[in-house]
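Given as C-alpha cells, the chain that follows is alone and in the form predicted on its own.
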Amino acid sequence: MNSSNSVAAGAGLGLMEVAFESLSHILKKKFQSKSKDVVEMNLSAAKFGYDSVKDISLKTTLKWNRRKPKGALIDGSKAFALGALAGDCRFASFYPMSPATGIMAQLSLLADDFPLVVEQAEDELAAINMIIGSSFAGVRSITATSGGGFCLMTEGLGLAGITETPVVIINAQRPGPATGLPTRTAQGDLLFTIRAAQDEFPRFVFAPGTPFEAFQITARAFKLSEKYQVPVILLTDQFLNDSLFISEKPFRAPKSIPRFTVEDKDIKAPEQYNRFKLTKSGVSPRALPCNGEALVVVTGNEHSEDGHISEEIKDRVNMARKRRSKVKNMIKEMKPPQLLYEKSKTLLVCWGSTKGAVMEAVEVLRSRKMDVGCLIFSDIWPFPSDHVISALEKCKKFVMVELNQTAQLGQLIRELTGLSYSDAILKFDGRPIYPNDIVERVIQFI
C-alpha cells in the first residue's frame, strides 16, 4: 500500500513547524476504518516525513494552537450540489465539462442516497432537452455546463422560455471563446447569459459569491423557477467551484418544499383546461401531462392559450405580453446587492466569486484611513435597478472590479440606471483576482 502522501503531510506541516499531535489526530481519525497495521503504517509514514525537514528552518512560520474547527470545510461544487437537493431537485443530467463537471460528480455520488437520477449524456444539446422533457413532467431538473456548453445549449433554453417549463442551469464559466482556458476562472458570459437565445423571454440570472451562498441561491433557484415558470441561470466559475472554503453557517435544507402545479382538483373545469391561460401575474395555472382528465398541449411554436400551434396576430401579440408580465413580480425576488460602509465615497462593486477578494480589500483601504465601501451582487436579473440606484447615488464615485475586459455589470448598470463607473479594475488572464490586486489599484485611483 502506498503511503506518499502521509510522507509528503508529514514534511509539509513539519516545515510549518505544526506539531507532529495534531496530524497524528487526524490521521488515527482518518484511517479509524482501517486495520491497525494500516494506521500505523501511516502514522511512520507521517513521521518519516516530518522528521525529514526538522533541520530546515523557513523564514516565516505559522503559529498553531489547537482549537475548535470554525466550521465545515467545502469547494463551490459540493455547495452546489447541496442545494440542488435542498431544492428536491431528482433529476440531472449533464455532459462533462470543466469547471462544471465537479457539481454534477457530487450529485452522482448522492445518487445512491437519494431519490435523485444523475444522467451523463451524449452532449450538451441533449442534456437540456433531456431537463426540459423531466421537468415538464414534473420533476425538479438541473444541468450545468460551461461556456461553450451553455452556446450548444441556446437553442433548448428557448424551448423552456416558450413552453414556460422551469429549468435550472448551471454556467460555471472559463476565459475565452472556443475552448478558452478550460481549467481557468472568469467573468465574461454576463451579458451573453441575460440575452441568450433568439427573441426575449423572462428568467432569473443569480451569481453566489461564496459555497454558502450557492447552497442557498441553488435551493432558491428551483422553488422560482417553478413559481414563475422560467429558466434560472447560475453563474459560476472555476475559482468558487475549486477552492476550499471554511462555511462557518449550517447548511440546512428547508422544512417543506412548496410546490406550484395544480391538479384536477384545483381546476374549474379540467376538460377545458389551456395550459397558457392569459394571467394578470403572467403565471398560467400548470397542469403536468397524463395526471388527470386536464389535457397539456405544448409546442415550440408560437401558440394560442391552450397551446395549440398559432400564427395569428392576437395569440403572437397576447403570448408576448403574458411571458413580459412576470417580470415586474420576478423583480421583487431579487435580493438588494449586499453593501458595506454605505457612507463611503468611494464603492467597489463586483459580482460572484470576487466578493471574497473585494470584502478583504475594503477592510485594508479602510484600514488605512481610506473611505471605501463594496457593493456585492449577486441577483442580478432581473435588474434590481432601484435598489441599485439607491446604494450608488450616494457614493462620489464607484469602481467596478470584475474578471472580464469591458465590465460587463457595469456596462449593465450604466444602461439600466444611467449611473456610469469612475474606474475599473480588470483582470482576465484566467487567474483570480487577490485582495492586493485590488488595493494597490484603488490606490492609484484614490
Second form
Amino acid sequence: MNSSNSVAAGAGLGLMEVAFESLSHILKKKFQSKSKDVVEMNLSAAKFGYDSVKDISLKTTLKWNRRKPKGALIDGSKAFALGALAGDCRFASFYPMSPATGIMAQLSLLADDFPLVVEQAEDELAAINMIIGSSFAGVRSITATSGGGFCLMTEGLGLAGITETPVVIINAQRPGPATGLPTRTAQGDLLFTIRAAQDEFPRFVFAPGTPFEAFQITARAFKLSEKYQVPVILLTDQFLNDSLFISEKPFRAPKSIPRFTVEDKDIKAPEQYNRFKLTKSGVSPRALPCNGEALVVVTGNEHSEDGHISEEIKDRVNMARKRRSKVKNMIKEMKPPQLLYEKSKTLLVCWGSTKGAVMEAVEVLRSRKMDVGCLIFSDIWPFPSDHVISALEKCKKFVMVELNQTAQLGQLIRELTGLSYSDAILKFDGRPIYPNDIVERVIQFI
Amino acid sequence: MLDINVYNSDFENKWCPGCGNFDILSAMKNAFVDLGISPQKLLIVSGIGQAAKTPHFLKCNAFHSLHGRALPIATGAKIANHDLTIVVNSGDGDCYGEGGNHLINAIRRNIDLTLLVHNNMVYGLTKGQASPTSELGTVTKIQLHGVISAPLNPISFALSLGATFIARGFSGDGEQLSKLIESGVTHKGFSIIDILQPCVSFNRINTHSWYKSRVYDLEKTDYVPDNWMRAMEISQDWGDKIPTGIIFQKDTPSFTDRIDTLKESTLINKKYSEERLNNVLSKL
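Okay, that one was the form predicted on its own. Can I see the form predicted together with its partner chain too?
The next block holds the full complex; its first chain is the one shown before.
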C-alpha cells in the first residue's frame, strides 16, 4: 500500500503551518469507508511528513483562520453556469477546450433539473453556429471556449453580428498563441475580442472579476444580448474559472425574465413583416420563425429591411448605420469601473480576474502609508469613456496591472480617452498575479 | 390544398437560364403543397453557393447562413423548437467540402432535417473550380491539368455513417424529385437527398442529356431500400447507369427524440422558474 500522497500532504501543510488537526480531520473523512488500518497508516504517514519539515520556515508565513467561513465556496466555472440559468439560457453547445470545459461540465450537471440541453459539437464552428440557430429560433443560448476555439468562432461571431442574432460566448483565456500554455492563465485576448471578426459591428464585452460577478454578469449578458440583438462576449481565464473563492454575497435567481421578441399581435401588418426594419434605436422588432404570419428572413449577406440579399448602396449604408446606431444606447448600459480610494494620487487599473490581487495590494500599500487606490473594470465594451475619464482625471498617475505583454487595457484607455498610464505591471508567464508581485513593483514606481 | 403560388417570391432570381436549380425549386414547391406545409410553417436554412440562395426565391422563413455551416444552424434551430419543419439547401462544395465535418455529425445525430444537396460537380458561385464531387481529370481554370483527387461518393459516404434516409434525385425528373423530397421531409430523422443537376455555365461534361441517358428509377425495379449491404452495392454504381430514388431508409429515433428534456414540450415552450433556480443557489 502506498501512502506517499499523505506524506507529501503532511509536509506541504506543515510548511504552510496548518494545524495538524485540520489535516487529520480531512484524512479521517476521506478514508472513512476504508478499514481502520488504512486510516491509521495514512495518519502516521501524514504525521511523518508534517514533522519532517518542522525546522524549515518559509519566507512568508500564512495566518490560519479557524472559523467557518460565511458564504458560498464556488469557482468561476460554476458561477458562469449558474449565471446562464439566471439568464434563462436553455441551450449550450461547446467543443472541449481548457479552461472553458468546466463551465460546460457544470451546465451538464444542471441539465437534468432545468429546461436545458447541452450538446458537445463537432468543432467550435458548429458550436457557435448551433447557438446562432437555436437563438434565431427563440431559445437563449451560450457557448464557451478558449482563445484558439474563439479564433474559429469569429466567423460565426460575424454572422451573429450581421443577422443581429443574440448569443453569449465565453472566452476563457489562456496564454497563446496557438496551443500556448493550455492549463495556465492569461489576459491576452482583450484587444482581439473587442475587434474579432472582419469589418465592424457592435458587441458587448464584459470581464467579471469574481464568481459573484460572473454569475450576475452572465445573467445580464443574456438580457443585453437579446435587448440589443448583438453578441456578448464574456472574458474570463483559467484562474477565475478553476479557483475556489468564498463568496459572501448571496446568489439569487431573478424573479422573472424580460423577453425582447414580438409576435403577430405586436406587429401592424404581420404579412409584411421586415426583420431588419430601420428604426431610430437601430433595434428592429424581432419575431421568431414559424411563430405566426410574420415570415422571418435573415442572411449573412448584406441585406435590405426584409432580410433578402442586397448590394444596393442605400441598403449597405443603412444597415451598417443601423447596426452602429445601437451603440449609443448600449454605452448607457455600461457600469462605471469600480473606483476604490478615489482621491488617491496613484491608481492601479485592472480588469477581470486580477481584481482580488489588486484590491489586496492596495490595502497593503495603504497600510504602509502610500496613497494608492484602484480602478477595476468589468464592463469593457462598448468602452465607457466618460466614466473612465471622470475616474482617472483626478489622480496624478495611473498604473496598469494586466496579465499580458503590452498593457492592452492601457492601450485602449489611451486610444479612447487620450489619458496615458505612467507605468504597467505586466505578467505573462501563465501564472496568476499575487498581491506581493504588485506591492513590490508599486514601491519601486513611487 | 395550398395554392402553389403562395410560395412565390418577388425577389429577383439571377440563376443562369437552364440551371438545374429552377427544377429543384419547382420540385420543392410541389412537395410542400402535397405535404400541406405553408410558407409560415417552413424554415429553410442554407449555406453559401448558388444552391444556398434558394430560400430567397421561395416564400418561407429563412436563414441564409455561412459557407458550410447550414447544418449546425439548422441543428440548433431544431433543438430549440423540434416542431419546426426544416429543409436545408446546400451544394456539393458547401456540404461535402466546407461543411464536411458538420455533415458527418448531422448524420451521426440523426437530427430530423431534410438536406437537399444540389450536386452539379462544380463550383458555380465562384465560377467553375473543382468541387469534392468533380470527376478525376476534370479540367477547370484552376485545375489546368485536370482534377487529381478522387471524387467523393456522397451515397456510400452517408451509408457508411449510418444515415437513416438516403436518396439520389435528378433535377431533370421533377416528379420523382418532389416525391423524394416529400419522403425525406416525412422521414423522422436525418434525410439526405443528393440531387444531380447540370451546371450550364461551368460543367460542360455532366450535362442534362448526359444525366438523362444514364439515370434510372430504382422504384421501377425490384430494389427495396431496406438492406444496407445491398444499398452499399448500389451506391457504387456510376457510369453508364446511375440509380436514382430512395437508396436506403430505416427507422431510428431522431436526435431530439432521444433527449428526455424534450419529451414533453419543445425547449422554446418551457418556462423559467425562479424557485427551481433558487433551490440550487440556496445550497451553495
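All figures in this text were calculated on a predicted structure; none of them were measured in a lab. Residue numbers count along the first chain shown, from 1. Rigid core: the largest C-alpha set superposing within 1.5 Å between the two forms.
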Superposing on the rigid core, is the CA of residue 396 displaced by 2 Å or more between these two forms? no
